[in-house]
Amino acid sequence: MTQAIASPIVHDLIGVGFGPSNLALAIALQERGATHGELDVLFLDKQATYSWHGNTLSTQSELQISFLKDLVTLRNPTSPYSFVNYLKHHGRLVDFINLGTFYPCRMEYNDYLRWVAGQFTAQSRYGEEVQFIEPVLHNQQVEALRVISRGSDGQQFVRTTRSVVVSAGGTPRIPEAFKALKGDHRVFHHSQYLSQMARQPCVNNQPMSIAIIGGGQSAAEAFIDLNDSFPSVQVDMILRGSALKPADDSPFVNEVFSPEFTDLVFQQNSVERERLVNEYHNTNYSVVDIDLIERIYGIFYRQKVSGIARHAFRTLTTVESATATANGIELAVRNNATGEVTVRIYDTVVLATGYERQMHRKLLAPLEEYLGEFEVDRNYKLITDERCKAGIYMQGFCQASHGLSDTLLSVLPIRADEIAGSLYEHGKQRGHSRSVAELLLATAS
């Protein structure tokens, strides 16, 4: 087996993702530094290059809010890394303006990220995967935390860091019936629709049977990129609810995504926190775009002027089972309304049923004794007992504390600056009165 690389190294901060949460953070800390002095800071990200959910990024994605809440105008109107300067930089400023739009695609974000993150390749590693965060003990105190990595090729790396900072992202959610699928091609989450579409026989104009399982916004895209870009490709779209539902990005009701709406909730006791989460669920949550679903609506009702019924729209549909078969993918469907349960074959089946987000659990499982509840601060900052003197730091895990915005890109600059400041005070607060001969001594211990 090959021998771990263990880092001299003492760093400042390790960030375990390097998607926009973390890079957000990467600006605030560089504008903080400029004034406040440098911290040493590593960010890890287990893709082989930049890309944000790059395996989504079809033709009809767009942003679901506006440029201007980019990864710092909130915070930094005149920084060189806003949007507006990427478009600048890229001869496209104009172009967007005539466009008329708030909302740009998906891809070209992704671009932006992209340009963002290629001024940080100094404090970067890409094709590492944390794989868990350990103490580093002295005196029965954590002291540091030692992050372990494994790089794309099993080559496994030891780092020691004062803080670290979780922004992981989502796992893909699979519902019961297809876990025991997991490896077979012809079932896939939509995290993996790009590359796993490139595989299938509609490439080559054959024809296909598609089940897309979900009624948010990845299931409506999905339909769409098959129906626009596959057209031998028959599509079931199954759901358990009674529609498509729009998203509500009215204008009151997405000041639940300002940073002031971030404090109201914070300062609730739980019950009353969770009662402000479900309250504004359909902003996030199993929706859809309202120009998306006219468009799906569209294609229906052609198909009843036609008399073509090229796709079926199933709804208050359960899937009861999946099967792997010679055939295809056998799937035992209840009608909710009716209770009859039907048995179809399909080719495919994308399961566009959103993500889970339990990760931090599993990355800090061997500091459990310290975290409790896994409760954060103000600042995103876990609330450890008195023996952990490391700083643990939570982005896109806090939504039940939060609030909805959490998981989203709505507030990101100003919760960088916040986790920024924390980072410098908890720095000031312990005084590095340790060494960084002390703390490699602790790590070999």
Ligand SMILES: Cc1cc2nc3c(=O)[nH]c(=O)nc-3n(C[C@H](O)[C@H](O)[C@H](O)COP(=O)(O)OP(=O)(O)OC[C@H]3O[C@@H](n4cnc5c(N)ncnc54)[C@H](O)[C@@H]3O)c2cc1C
Second form
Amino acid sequence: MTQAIASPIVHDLIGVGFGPSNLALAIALQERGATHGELDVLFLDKQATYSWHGNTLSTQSELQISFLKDLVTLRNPTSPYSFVNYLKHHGRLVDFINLGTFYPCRMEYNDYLRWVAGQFTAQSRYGEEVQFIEPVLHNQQVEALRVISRGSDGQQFVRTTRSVVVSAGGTPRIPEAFKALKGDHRVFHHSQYLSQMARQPCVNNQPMSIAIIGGGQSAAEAFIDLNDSFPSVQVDMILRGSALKPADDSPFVNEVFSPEFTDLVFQQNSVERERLVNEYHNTNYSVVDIDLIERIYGIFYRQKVSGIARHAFRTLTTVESATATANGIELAVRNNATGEVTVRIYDTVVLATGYERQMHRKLLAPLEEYLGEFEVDRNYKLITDERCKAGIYMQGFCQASHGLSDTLLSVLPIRADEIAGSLYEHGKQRGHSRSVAELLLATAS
Ligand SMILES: Cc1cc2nc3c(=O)[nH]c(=O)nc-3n(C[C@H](O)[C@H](O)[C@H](O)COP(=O)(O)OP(=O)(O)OC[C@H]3O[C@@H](n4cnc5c(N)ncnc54)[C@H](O)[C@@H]3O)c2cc1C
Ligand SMILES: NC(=O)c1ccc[n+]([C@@H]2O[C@H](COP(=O)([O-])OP(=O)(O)OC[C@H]3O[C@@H](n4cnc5c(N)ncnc54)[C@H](OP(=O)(O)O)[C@@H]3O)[C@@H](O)[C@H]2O)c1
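Alternate state requested, the form predicted in complex with this ligand (shown: the form predicted alone):
In what comes next, the whole complex appears, and the chain from above leads the way.
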């Protein structure tokens, strides 16, 4: 086995993931660094290059939030990292204005994010998956953190830092019935949609039957893409609910995605916080953009007119079991209204079943005894016991305390600035002296 590569540097901050959350933080830290002194920051991402949910960027997919809620504008509309400046740099500002939309396609937004990320190459490493974050102990205190990562070639890296920010995003939710089929390329989560579809026989126009499980935005986008891009594919949409339901993005409701609403949620007790998140659940989860619902309805209506029932829409349906056979994936599905169970066979199953937010627990498991219930303060800093002097921040794992914006792009520039402020405060309290760095190195080795 190759030896781990241990860096002698003690970073001020290591970020796990370099998605939009940590990109926004990199910018906020750069801004603050100009007046308060630069921090030594490094972001690690497991992907080979920058990509924002790259396997879901089907041609019809659009951003579900105004481009004005980019990485910076809410905090600093004059920042060079705005979406508008990206358009200007790419010679499309006038054309974009002519489009008359607030909602660019996600392929373009991905390109915008990549353009920003390209300006932070010195602070980022791709192709490294963080495995664990461990305590660096001195006199029974957690003086710093050791970040252990692995490259795609198996090489292990060990780095030391005063603080970490875990911004690793969601992980695919795989329903129980499908867990045993892991590794079968005929069943995949929507997060792998484009790369998995590229290897299906329908690419060569061969007939296929495909089931989509779920009734949220991902399911709806998969349906539209299969319908539009693969004329030889027959799709069954299988959902537990009785209908595709629209995402509420009406203006008063949309105020729940404002920075002020984060304050309001955070100030409540846990029961009220949970009530608020549940009340507005239909802004984000298990819901679909109304335009897309209307398009899908139109497709099914035209089927009725033509009498050719290409696709099926199976509501109130639960998948009881899934079995891999030589002929395809056999699903035993129960109609929840009648109780009837039928067996159907599909060439491929797309699991558009959403995402879980548990990665922080796995990465921070070696620090468990210092962490309690993963509660954070207003600035997204984990509340640890007093033996832990290192700073641990989280983005995207704080919906329960900070509200529905936490997993979205809604308040990125503001949140990033709050974390940046807290990091500088933490650094001031602890001091940045060379001797601290030397002490840490001694304990880390
Ligand atoms: C298909 C899709 C479309 C979406 N569209 C919108 C939208 O239009 N508007 C909106 O507001 N929200 C949208 N969202 C919500 C989404 O969570 C945010 O847009 C945004 O991606 C959150 O940024 P993030 O940096 O927190 O997480 P992510 O974008 O998920 O980034 C996390 C990064 O961490 C990396 N990573 C994970 N684990 C590790 C590890 N162990 N080591 C190293 N790197 C790791 C990943 O490779 C990834 O690059 C969408 C979500 C999905 C799934
Ligand atoms: N264009 C875009 O910007 C875009 C595209 C895709 C996704 N997104 C975003 O990504 C996030 C996630 O969306 P999503 O559609 O992937 O997930 P989601 O909204 O969480 O929806 C998941 C769907 O899967 C179903 N489901 C979950 N577990 C299941 C199980 N065990 N068995 C059967 N069905 C199950 C849910 O059914 P129930 O309702 O019955 O629980 C729901 O219909 C949202 O923020 C969304 O806005 C954005």
